[in-house]
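For reference, the chain that follows is the form predicted alone, supplied as structure tokens.
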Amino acid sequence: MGLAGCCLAWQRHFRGQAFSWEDAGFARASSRVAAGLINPVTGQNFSPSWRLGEFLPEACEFYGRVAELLGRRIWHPLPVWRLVGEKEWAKVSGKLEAASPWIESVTEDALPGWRAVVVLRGGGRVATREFCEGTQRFFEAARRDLAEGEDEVMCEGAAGLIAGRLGKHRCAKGEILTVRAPAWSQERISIGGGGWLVPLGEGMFKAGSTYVWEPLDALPTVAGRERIEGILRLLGGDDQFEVIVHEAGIRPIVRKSQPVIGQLDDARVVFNGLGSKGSLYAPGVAARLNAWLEGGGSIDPELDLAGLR
């Protein structure tokens, strides 16, 4: 199971109600190698992320909650460090006071090759490879036939929207890289030059990404390699690294990068669209999903799938 999946079982047990799960195992799906990179503030117009507010205190609860079960720990809470260049300071500069209840502090001139650094509060990392494969192991013994009368939840990401599953999707292909550097520091994310690199402890890191519309395959490419190096150069200061796996995913993605959840037509459920910020929106979603399921009143008009149509 992926994100959107294993936060679902989670949120189900959480209230003591009744599942199944089946794992068709997608090669291509990205909750398999990305880093759990949560960002509070994001994008070439530096804006807090949608619902922001709402959502990562939940994820935070959550993840917590699941390490307690799990035994293991799930969120690492880090600040993230947003190195802005000279040309795009005139944009990010004119959106710090937007920003500003997720800006920790603002340094100018402080690193050589950045007009300025952005420190962040509220970022950090889930471990995603980690908590979905211990979800699966936890549950384990949750898997049986669906009962007449049972809704349906299918939590495809990319697979189902690369189906056609809910029509037209923005789904994109990204590469990453874990690598080896004992010198880069551990102590916060790091994001500039169109990428990021994010500390997994014990001098390891991974670094990415890349977009790619076409094709959408989970196969890691020389250019995306080099793509990304480059990335680590920037951020990481010098080229001391040692790649040690180069992996790719598919994002699942549709209208503005928003999860949406909902019923097709032949009443199946759907819970899809988590792109990027699937470790910030999934458990908060999954609850909201799960509450529906359970009758209680209409689904989130922002999260309904029937916006699509």
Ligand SMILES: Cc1cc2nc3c(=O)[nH]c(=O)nc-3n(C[C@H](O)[C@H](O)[C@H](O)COP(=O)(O)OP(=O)(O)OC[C@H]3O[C@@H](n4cnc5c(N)ncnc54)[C@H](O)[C@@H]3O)c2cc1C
The other form holds:
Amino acid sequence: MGLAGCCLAWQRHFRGQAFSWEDAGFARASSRVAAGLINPVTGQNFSPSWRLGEFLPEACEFYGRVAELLGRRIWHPLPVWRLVGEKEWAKVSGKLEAASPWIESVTEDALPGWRAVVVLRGGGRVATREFCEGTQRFFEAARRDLAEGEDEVMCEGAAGLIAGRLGKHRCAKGEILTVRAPAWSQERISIGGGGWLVPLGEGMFKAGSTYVWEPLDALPTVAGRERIEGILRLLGGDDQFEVIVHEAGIRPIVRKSQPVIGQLDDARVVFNGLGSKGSLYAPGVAARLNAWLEGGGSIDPELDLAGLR
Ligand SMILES: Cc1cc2nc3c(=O)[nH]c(=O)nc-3n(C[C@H](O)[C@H](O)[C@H](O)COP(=O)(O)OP(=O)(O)OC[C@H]3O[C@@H](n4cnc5c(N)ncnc54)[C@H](O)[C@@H]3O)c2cc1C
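Taking the form predicted alone as the starting point, write out the structure of the form predicted in complex with this ligand.
To see the whole picture, the full complex is given below, headed by that same chain.
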């Protein structure tokens, strides 16, 4: 199971509702490689993520609750340092006011090579792989093939979108490196120059990422590695790193990183489109989907896949 399926499983478990699950174990699954970063204010536009004030507290509470049941930490809050170059600064400086609830500090001309450092609050890392593997183990007894007549919720990620489940999609392949760099700071997430560097503890980091629309395979490439090594030098500050793993996956994108839920004409239910922000949105969207499955009113119109038609 990926983030979507795992979050839905927990939301049902928390409410004492029965379910079973199956998973094809696709290599391209995004949750297998994701860095788990939650960055409150994102992109070249430096805008707070969609409905952040609602989904972020829900996600933090959710991961905390799951961590207690799994007996391991899942959510690692960390300051996010957005490193802003000279060219970007004109735009970013004009957006600071709108993002102010998420800004801890702004320092100009403090780091060589960067025009400013904006320190963001509310961000951190979800230990995505540990979360998904731990969830699968926790619910192992509920693993079985779908029986006839049972309701089906498809949390298929990019595989479902590529199969045409929702028509047009914008899935994007991403490559990522896991590196060892004992001298680098583990105290912050760094974002800048089109990439990010996320500490994992014990001298390890994840860094990424590339963003390409084809081919949509899970094959790491030489060009991808070179690009991320460039990001590592930019954000880590020197050459003192050792590449441990180089992986690729496919982000399930329908409309940017705004997820979709709802029912297809054949009555099957879909939970997909987590894009680049599965860690932030999966818990809250799973809760809304589950409430609707249990007869709790209509689907949030901003999430409803009916809006895609
Ligand atoms: C390089 C990279 C870095 C990323 N970094 C981040 C990050 O830092 N922060 C963040 O929030 N997001 C990040 N993402 C995005 C994040 O990974 C996704 O938003 C999220 O993992 C999507 O989860 P999902 O469950 O929808 O899909 P998936 O992870 O793809 O899971 C789908 C699951 O369904 C199974 N499946 C598919 N079809 C079938 C079928 N027909 N029958 C049975 N099983 C099936 C698959 O085997 C898989 O286990 C990143 C993505 C990439 C590629």
